[in-house]
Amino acid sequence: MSDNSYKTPQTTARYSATFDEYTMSEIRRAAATGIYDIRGGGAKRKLPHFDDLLFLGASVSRYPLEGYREKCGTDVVLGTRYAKKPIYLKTVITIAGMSFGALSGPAKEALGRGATAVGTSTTTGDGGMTPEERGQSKTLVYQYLPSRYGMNPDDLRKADAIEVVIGQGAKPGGGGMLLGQKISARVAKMRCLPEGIDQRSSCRHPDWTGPDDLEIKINEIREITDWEKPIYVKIGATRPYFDVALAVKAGADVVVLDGMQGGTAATQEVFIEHVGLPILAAIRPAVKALQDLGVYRNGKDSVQLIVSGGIRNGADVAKAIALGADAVAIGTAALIALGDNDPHLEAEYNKLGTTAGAYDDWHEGKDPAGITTQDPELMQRVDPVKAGHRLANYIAVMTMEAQVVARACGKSHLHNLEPEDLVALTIEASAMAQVPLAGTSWIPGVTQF
């Protein structure tokens, strides 16, 4: 035959985009256990993010501030409406509350070495205030979380500012979990717990049932704390705009706003990648909320917007404070900044089944870092002054690239960002961020094309 003649053509696999390869495997596992996946780290699915945003800078119609010799504030000042005592803050980036017991101590120090060297905040999380945490923050924001775990009127004084948990991003509508390799007799103590046995976090506050009931508890956290401290109301992303009205009706004099794409708490997958919205999608309708009430931006009325959510570098900063919010949280780069999912550990990564750059299994205490864990030995492995260091070099540079940001588009302040300074580069980040298409004026939904 010649070399011409017919072939067969080899078949090529291909996967499907419904039943993909990770798809299978999921239905693999839960076929053979018949348990749900539990895992950290906050959405992975694709999502529109701040990186669909891009900054307009200064040229012939705008005047940008040159270089370093002209000044670019990035403080803010929380609480203004109702405390006594107001914070004051040197970077508009905080840490977001992370619990002892899903933490170890001296991770949890760290944290409050690196915020108070940069001159920022950190928030305690489930499960109490440690005295590690508390002596080595300046300014520490304590949460009141549904499970009460830890809480105790003493620890309310101490604090520099109230959170009232309603939500999280990652789980909005769902509660915590933390394993029992991770209840060692200190974390069971803290939390008045048995040793060794699971624990599950409500939902849902066991003394209230809605709003009215959320403004009693406000105002006695007040009288508990002689009216000094700041009251928080964090959210997970979900109905922003009806949400953060209600949380300002309350009393609140700080709303947090949650997105999905982070979260260091451990839940169910099925909720970590189907509940809740990204940030990108919940800050306009929030700001709108607070314009709709008189309180946004007001002088000493103001009620101040902290986003959170896949926060990662100071580009999101930048765009987050000109989307309208007054401060940033950032949780998973702080861990990852403390030292977390780092390479040089790959080798035990892997023996835990996963790489480096994925380790999400935090709720199982095996962290090789010594940051997600009990465990005494991994532990040791966190120093909590070089990691301390790590994480407030991390903060310094985000608050320096948004200052690079800011002053390119000829902003003094952090805050004098705003959206006319943004275009998008898809139709959905438009519509989000409601900043026009780029290259057009048209946003979706709300200007004719």
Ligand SMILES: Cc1cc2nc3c(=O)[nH]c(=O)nc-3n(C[C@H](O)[C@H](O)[C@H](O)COP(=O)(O)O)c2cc1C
The other form holds:
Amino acid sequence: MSDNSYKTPQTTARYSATFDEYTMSEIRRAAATGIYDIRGGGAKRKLPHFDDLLFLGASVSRYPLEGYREKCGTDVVLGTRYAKKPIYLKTVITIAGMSFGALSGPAKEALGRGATAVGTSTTTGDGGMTPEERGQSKTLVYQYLPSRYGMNPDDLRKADAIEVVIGQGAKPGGGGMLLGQKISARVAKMRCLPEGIDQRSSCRHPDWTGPDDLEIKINEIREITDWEKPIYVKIGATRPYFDVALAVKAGADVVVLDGMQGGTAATQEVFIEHVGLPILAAIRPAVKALQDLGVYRNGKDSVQLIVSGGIRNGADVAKAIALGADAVAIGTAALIALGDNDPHLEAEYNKLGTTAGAYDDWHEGKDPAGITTQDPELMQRVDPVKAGHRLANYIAVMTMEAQVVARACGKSHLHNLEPEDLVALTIEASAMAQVPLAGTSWIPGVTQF
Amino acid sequence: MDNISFDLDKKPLREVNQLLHGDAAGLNGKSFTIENPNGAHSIAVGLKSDVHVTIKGHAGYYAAGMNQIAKVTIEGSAGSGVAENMMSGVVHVKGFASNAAGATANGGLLIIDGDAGLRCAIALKGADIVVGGSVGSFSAFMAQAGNFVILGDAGEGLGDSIYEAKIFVRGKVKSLGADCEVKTMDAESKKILTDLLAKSGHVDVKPESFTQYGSARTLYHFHVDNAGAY
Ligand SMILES: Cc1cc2nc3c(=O)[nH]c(=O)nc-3n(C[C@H](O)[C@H](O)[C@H](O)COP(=O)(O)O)c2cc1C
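Moving from the form predicted alone, what structure would you give for the form predicted in complex with this ligand?
Now the complete complex, all chains and molecules, led by this one.
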């Protein structure tokens, strides 16, 4: 007798791990438009990161400091090597360079206000310095970029430090782009371009090639500014040992090292996700280069290292410092503190076909939060005073969190944190950060298992 | 007019530049000569007052870089990036200029009597440049604004990805870069050219002997049909 109730079972619908939903949607998008995807933000895929490290803290073999009672310094001096006027910051957390053009005037002003309130620096970006930004930033770093949009010697002299940008972690080897929607009359005028065009920023500096020329270029900037200002060199993380060594040789006071999680205003998706190193893998080789050249924490001769790319909280800050950085820079996190991708705007994000937290079409200039836009109405939504206050709170929290961790490790200054204080949760992170796998003394590539 | 002379064999360039950056009120109207430049880099960079500096010989990289208001004459040849990012004033190279002459210059006038190397007027942002001789390849790459006059020939890829700058060439152009095309010279452009020829000491050169080049503006918006040109 046959069982009529038995039906041949069907397997459940199964998506391919290789051709996942996002991948398929991108194939369809490319097929329909014939142009690559451009977006803002940093790498979205999961990468080995600071979360893969843990602090050991103190116990019998190490002695902790009393929380809130015993001093734990957070300040940093940048640019001691050659500059007559080094920069002094109260916290090791700085604001990364983000262009006026990519960001609205009020957003730039808010960054300046927030940074100033907590005694740290902010940085200009592609497109030049705005009076709002200079006015509200006690310490302002002026970027000297390949495009030289808006670059002029008066602003160079007004800056507190100068950052020669060679690359960014999100797109090492790539130039910038700012699409027509954001080339407003003011942005166009500052960049000396026709209004509304899709603008490209070059990927190489126009008047120098290679490290020997860079040395002469840095010297020129020093001569123009009478050797007063620290000169930073910013690089995307690719070959950190060699690039840092060459930057030092060229005369940098400070090296800024940006990992692949680092945000961008607008870049091709393929570039953001597939070029460069995660910051975790880049810090130790960079520090090694400084050590080999005798400029690592060596008094007045020191070249300071600022790292960035996916810094989100005080633990990330402390881990970056423990691996050897002197300071960190934040971009994306600062924008979130100002109000970017905030859930209270969900209905408006939905109208743009996305959701709060995932919005990354910053190049389109329609940001409901008024931050990554040049639309005069949308940008009114940023109250520079309130947004600046939120940023100041956030930096203060991160600084205190870093202190909590440092005190637990028995350190009276964040700079006393060291790789010794860390272990890794994964073999990958252990190899990249060169700290032992938790519970072992094994560092792949360094010690025997 | 006072003339003060510095000998770079005896006085460090740092001191000379520092002095030239002094208070405009004390410097305006003064003339300076710099003896024995011997190819030093960054001579007379960052000037910002109404002075006339004459460099008696060859200068290295970035001579008169970021110049404002001042007049700088180089009685020899200039290294890479002469008058780079100049804002105003006049820089006159009596010999040849190396690569990237007048790069990103925003204003003022750069006169080069001899030839200029690769990438002359790269990313030009509004200045005027007159080259008495020929220019190397990739000149006026991404030139945004300003006027670029070449009495001799131009190398490969002239005006690649050019924006709104105007280029005038009297001789031959080896090849034009992407989105650069021949333009018909209108009355306004002819006047610009005539004035620049007069200002740079080429009074008897006829504007009619030049061909004008500029942007075809086909790359102003990213588009799939332009893919081959990016
Ligand atoms: C909106 C935006 C604009 C940016 N513009 C610039 C720029 O003009 N120049 C630059 O060197 N980096 C720029 N960056 C990169 C930042 O300076 C920094 O390297 C990066 O944001 C750090 O990583 P994080 O975003 O994960 O903190 C930009 C980043 C963002 C998010």
